[in-house]
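What follows is a single chain, given as structure tokens, in the form predicted alone.
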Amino acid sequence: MQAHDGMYIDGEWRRAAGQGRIEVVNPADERPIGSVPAGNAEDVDTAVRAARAAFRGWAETPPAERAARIGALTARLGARREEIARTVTAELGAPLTFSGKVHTGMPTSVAASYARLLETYEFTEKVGNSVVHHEPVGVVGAITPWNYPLHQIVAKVVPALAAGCTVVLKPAEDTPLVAQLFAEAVHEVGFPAGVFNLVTGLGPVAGQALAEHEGVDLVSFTGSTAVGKLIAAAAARSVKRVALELGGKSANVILPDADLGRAVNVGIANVMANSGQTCSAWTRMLVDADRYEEAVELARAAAAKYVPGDPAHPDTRLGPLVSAGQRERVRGYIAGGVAQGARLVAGGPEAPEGRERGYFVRPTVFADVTPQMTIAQEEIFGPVVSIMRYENEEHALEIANGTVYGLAGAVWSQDEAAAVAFARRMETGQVDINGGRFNPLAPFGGYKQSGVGRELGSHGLAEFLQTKSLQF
């Protein structure tokens, strides 16, 4: 596994200013694979620097000449999939086919519709008397995660060079090897020198860093709803602007008329993808009270088709959380779930049978979940599912609306209209309707405490963009 030893800064790999490392583990079977610079306030500075030196020239490069940069990037990315896709298994931990179709498959599908946009969106319009012009906002900090690593790289980065503006990359410290991969491919298409930078290094220190940097017009952040909350002040005491996407605890609502044994099935390989390592899943399973004890056992049925094994068989559908940290926090909501008095269905908190090396943990289904218990309301980021009874379409609403996220959701009914008129009355960002299929043209975003902004699309470029307006 290649590792450079310096960051990506001003159109080359430079040395950092500190001499601490980031080791990189593979979750699997706990073993260093890796590791890369630990950056600091003095390499995020270099790299803001760099990123204000570029603004000018690369904004005011031609929407046409942007495109074609785009997509020869995208056209990089996808020559490399092989690559990428062993990275993202072996530093996350996700299935490697899982890792072929989603964390390479869709950031790729993404990429090249910014290119398209490009074609086509108009970055100027007349207003009455006046013309308004759709200006790039400036240098963008971007924070990402690593639950879907080269995905939320380039839902941030690719638009925001498409709207004109430079950027600097603070990517998660558990997986910076595919960032290091994407800016190779940046580096190979020939950007120009600045306009993308890259900064490795831990959320206190670069991340911190580049938050509450003067220099820094636009933080982009994907995460946690309490680091999100430390980013937005961090970021308020220079007024810049933020974009935030954070937690979710989505309900998956099966009305009474729905195919249960599809919306079941589904809903369980929902959470399940990404060993639950998914900030929109449908974490949350709402089932009538007349269908509620068929649910429970479809859900224990559908959970035991996910074996815990080896990311790299192919045959494996269900791989390691990311870290022995986050395998901790999810075996504690699962102890927890337990001690509050849901019913366990499926999985537990010990370690899965022959897996005890690795960051390994039992694919959990919870009955007779009520809205009060913890498991119902945080957000447990991993492969667990609570099924919720409801007493009528009222309940159901409530149940669903009822925490503090808003991110995505599903409703599942024979009625199509029905389903609609539920979907349109919950508080939610996105909403799947029977199963509908992820759309990279549509916005992606929350409500409440899920976040502020909205990423993909024409939406998605918007977030970089400020406008002004001529009187004449």
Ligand code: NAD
The other form holds:
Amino acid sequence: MQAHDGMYIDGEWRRAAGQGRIEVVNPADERPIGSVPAGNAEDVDTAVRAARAAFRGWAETPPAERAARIGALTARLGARREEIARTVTAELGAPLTFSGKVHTGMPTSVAASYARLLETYEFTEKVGNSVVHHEPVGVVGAITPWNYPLHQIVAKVVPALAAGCTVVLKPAEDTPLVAQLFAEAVHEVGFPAGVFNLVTGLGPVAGQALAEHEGVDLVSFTGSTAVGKLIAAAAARSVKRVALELGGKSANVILPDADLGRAVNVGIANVMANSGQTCSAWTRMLVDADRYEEAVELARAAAAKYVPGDPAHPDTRLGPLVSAGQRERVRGYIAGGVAQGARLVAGGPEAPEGRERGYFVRPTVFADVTPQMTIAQEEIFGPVVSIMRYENEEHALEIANGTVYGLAGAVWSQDEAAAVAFARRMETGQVDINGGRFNPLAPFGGYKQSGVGRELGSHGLAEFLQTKSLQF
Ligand code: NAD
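Taking the form predicted alone as the starting point, write out the structure of the form predicted together with the ligand.
Next comes the full complex, and the chain you just saw is listed first.
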């Protein structure tokens, strides 16, 4: 893979002040595929200064012009879609078909949505004798994870640019190559120098320097809840705004009258996608006692269709995990589930047959999981589903709401009104009713420890605005 030697700062690729390199590895075969510079606090400072210098000019650029640039960026991402998909497959290990449809298609449509939104978005409103102006927050520090590497970049950077903010991006160390492709696309479109800047580097070094920097007005972070807490604390010291998209342990609630086959099959597919490395994955499947064993059998059969394989092959549905560390973490959770007494229905902690090389994990289904077990409470971030039994709807609600997280969820019932009533009582930011489609315009974000703030659509744009009221 072609990797830039430098950082994209102030409109050009520059040599990094940080001396180290970050090696990027293909998780399917453990071979190095490139390396990027490990930026340090000095690199972050240079990038923040460039973003600050560019801010006033970009903030004063008319929204229609900002929209035109974002439209052109969308077109560049579209034109380079095959390269983007191949890059995501190489550095993340996602199956190529999924990389094309989801890892490339979704961010491209999100970027397009902001070009459209800017055509009609009202940046001023009248409130009594006041005119309220919605102004850009300033310099945004964006820190992103590896699991949907381009989507998470686009979901922060594009609305920030649409709002008139300037950005310094610190992408995840496991997937920096697609971030470099994004920076190339920004450059090709000709955004003014300093409006977008990329600093690759390690979280505790470059990420922390960005979260702490006095010149950053808002930090938008997606990643683990543990790091989110550190970021919020660092940001508090200089009274920055924070937006946090954190972990999840979402419940797939199958009510007694639901179409069980569909609910279980869609539920398993939801978890196996991206090898379970999806923050909103429905990793807890809740089934009533009467149909519990039937659901377990359906889940076993559904999981068997996910055979770990080479992600570059067009027929592969389940690739490896991103890194050796993640693989060990997930296998540890699977072993822990067995040790705590859950019934292993499919999969297990051993390497899948014939896949000893690469960071592969067996698609795993547990039954008889009780709410106290670790696998019912903690985010595993792998292809692992916990099937839990409930006695009645109140009990199902208690289980569904019984974790520190609240990011997503699902409810299934033949009676849509009953499903909606249940969903309204769930402490979570998104609920799909009977398999409702992902909507790139709907606000996405967490209740409880799943985060602060919302991404996507007009709510995602509003994150990067602050108000000024003029009285007449
Ligand atoms: P992570 O928290 O380790 O890393 C995320 C980013 O933060 C990376 O860029 C990393 O370099 C940086 N970072 C790490 N330590 C830092 C520090 N001390 N200061 C500043 N930055 C630091 O998470 P991960 O392992 O990359 O991703 C997996 C986790 O992310 C999962 O828990 C998952 O649920 C969560 N996630 C949430 C969402 C969401 O939208 N809610 C989306 C994707 C991932």
